[in-house]
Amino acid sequence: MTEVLIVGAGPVGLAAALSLAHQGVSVKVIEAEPALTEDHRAGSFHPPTLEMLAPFGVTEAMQQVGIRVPRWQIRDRREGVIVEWDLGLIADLTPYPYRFHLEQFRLTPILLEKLQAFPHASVDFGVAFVHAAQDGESVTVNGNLKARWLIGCDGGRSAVRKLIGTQFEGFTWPERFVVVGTVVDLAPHGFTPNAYVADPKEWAAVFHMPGLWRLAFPVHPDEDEAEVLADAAIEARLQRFVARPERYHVPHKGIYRVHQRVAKSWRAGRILLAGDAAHLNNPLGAFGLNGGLHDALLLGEYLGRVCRGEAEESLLDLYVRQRRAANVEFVQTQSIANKRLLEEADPAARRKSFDELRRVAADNALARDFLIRSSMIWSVQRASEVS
């Protein structure tokens, strides 16, 4: 019997499996899709995440194809740069004093390759999770797959989460986000590889990924999806953002809804949740995938100790307390605050926020504290303090 069965071969599921396999724990991942999927939404990694992935050789492999982002901006659509942050201010705290850009569909093949090196680990594609039943010793999935533990890493619509019946508390933003990828280089226009651009009507988030620049914009609830994604509409949106005489080449575009939700319970007996199955947030700040990977690697560590008989099962409840606290106290509150900053419509409130950002950026001690929080170093430290 497999020790651990994981539902979902995204980055969170594969990272949890890799952590367990490294500890000698037998693990199987099942994935409904026929192969690894291509998702263009996430791909900005914070220093703690790179540190956590390094022992598995993943960070080194990522470095060969991704982009280091040592500086990033908060801008205003009319005023230009408000502040530019230098992660060199926290170089004494991490061996990776930068954000790192690599789409998650480029990360998952790295994780899969590392995982496949272990004979006691396997990934089965084209296998959908239908149902599970548990007793005091094991979990049986789909009637024929048996494991001692089950981890749901099956995304925001998690069937595993629905099975355990926990509430997914929070809300859905009324507006959607449109994501556009273009090969046009925005660096000559003054943009750092990561920038957040405030505007009461059409704020933007900018990410330079390998081979293209990815931009996210808000979409009004009343706008028709097909009309938003029409070539002419995408071209007009990009021209409003940075005007140029030539047309934009856009190899990718998509639209999606955005949520702020946290599962009330992350564990039901031998079934646990991690990543988007446990929590969702807007992408402003790049906390979602990072937080999911933090879940995966901590759960992998704790569950590995339980499987090896080195810890009581109650250690898994500590995982829930630590990671849920990090998400509620930091990821949810900060990602909501980031969105509010970008979309603020009151001129006096915008001016006050911008002045405060400039004040913080001008003081190295304050800027350092800001970067410790925005780089998720604080949230990892805070989680470790939860008992």
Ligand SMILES: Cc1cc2nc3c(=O)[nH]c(=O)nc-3n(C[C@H](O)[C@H](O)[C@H](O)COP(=O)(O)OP(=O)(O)OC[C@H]3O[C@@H](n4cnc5c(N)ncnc54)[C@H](O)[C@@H]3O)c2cc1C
The other form holds:
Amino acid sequence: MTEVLIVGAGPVGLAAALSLAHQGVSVKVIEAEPALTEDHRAGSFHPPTLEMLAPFGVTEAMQQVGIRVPRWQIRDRREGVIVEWDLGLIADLTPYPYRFHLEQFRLTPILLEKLQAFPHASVDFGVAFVHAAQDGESVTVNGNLKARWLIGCDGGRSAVRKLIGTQFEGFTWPERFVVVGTVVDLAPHGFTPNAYVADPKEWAAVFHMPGLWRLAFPVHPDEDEAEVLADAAIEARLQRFVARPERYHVPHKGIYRVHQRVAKSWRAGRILLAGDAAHLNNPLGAFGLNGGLHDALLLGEYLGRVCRGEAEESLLDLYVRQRRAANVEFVQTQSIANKRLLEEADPAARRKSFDELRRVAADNALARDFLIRSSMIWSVQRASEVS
Ligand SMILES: Cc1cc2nc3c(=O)[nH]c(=O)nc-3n(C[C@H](O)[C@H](O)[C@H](O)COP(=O)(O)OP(=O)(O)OC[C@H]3O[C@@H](n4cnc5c(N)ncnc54)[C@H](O)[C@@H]3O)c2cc1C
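Could you please show the structure of the form predicted in complex with the ligand, as a counterpart to the form predicted on its own just displayed?
Whole complex next, starting from this chain.
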């Protein structure tokens, strides 16, 4: 019998599988789609994530294709740069003092290739999780797949989460986010490869990816999706953002609904949740997948110890407490605060926030604290303190 069955060959499922396989634990991943998906969502990785992926050779492989981003800005659409952060200030705390840009569809093939090197690991594509039943010894999925443990890494609409019947507490934002990829280089316009641009009507987030600059903007609830994505509307939106005489070439665009939700329970007996199946947040700050990978690698480590008989099953409850605390206390609050900062409509409140940011950036000790939090170093430390 396979020790661990994982639902979902997204980045979180594959990372959890890789951690388990590395420890000699037999693992099978089932994925509903016929192949890895070309998912354009996540693209910005923080230092702790690079540290956690390094022992598997994943960080080194990512470095061959992605972009290092040691400096990033918070800007105002009219005023320009408010502050520019330099992760060099925390170079004593991490071997990777930068954000790292690489789309998640370029990460999943790396994870899959590393996983396939293990004979006791397998990935079955075109197999959707429908149902599971468990007893004290094992979990049976779809009536024919048996494993000792099941991990649901099947994304925001997780069928595994629905099966365990837990509440997905939180809310959905009324506005959606439109993401546009253009080959036009924004560096000559003064943008660092990552920038957050405040504006009461149309804030923006900017990410330089390999060969592409990606921009995210809010879509107001009454706007029609097809109209927002029409070529002329995208062109007008980009020209409003940075005017140029030529048209923008836009190879990619998409609209996403955005949520702030955390599952009340992440474990039901032999079934556990990780990644988007357990929590969702808006992408401002780039915490969703990073946090999901932190879940995957901690759960992989703990479950590996349980499978090898080196730890009690109660270690899995510690996983839940630690990662749930990191998500609720940091990812949820900070991603909401980031969105509020960018969209603040009251001029006095905006001025106050910008003045405070400038004060923090001008003081090395305060700037270090800011970078420790925004780079997710604090949230990983906080999780490790939860007992
Ligand atoms: C616009 C946008 C930008 C973002 N940018 C960032 C960023 O820069 N940094 C960051 O950290 N996060 C970012 N995120 C969040 C990030 O995309 C997600 O957190 C991440 O994709 C979660 O990974 P996952 O593996 O948990 O889930 P997913 O990537 O959703 O993978 C789930 C997998 O499970 C499969 N599956 C689903 N149901 C079943 C089933 N029943 N049976 C079998 N398989 C199934 C799916 O096909 C899929 O392959 C962004 C999100 C958005 C919307």
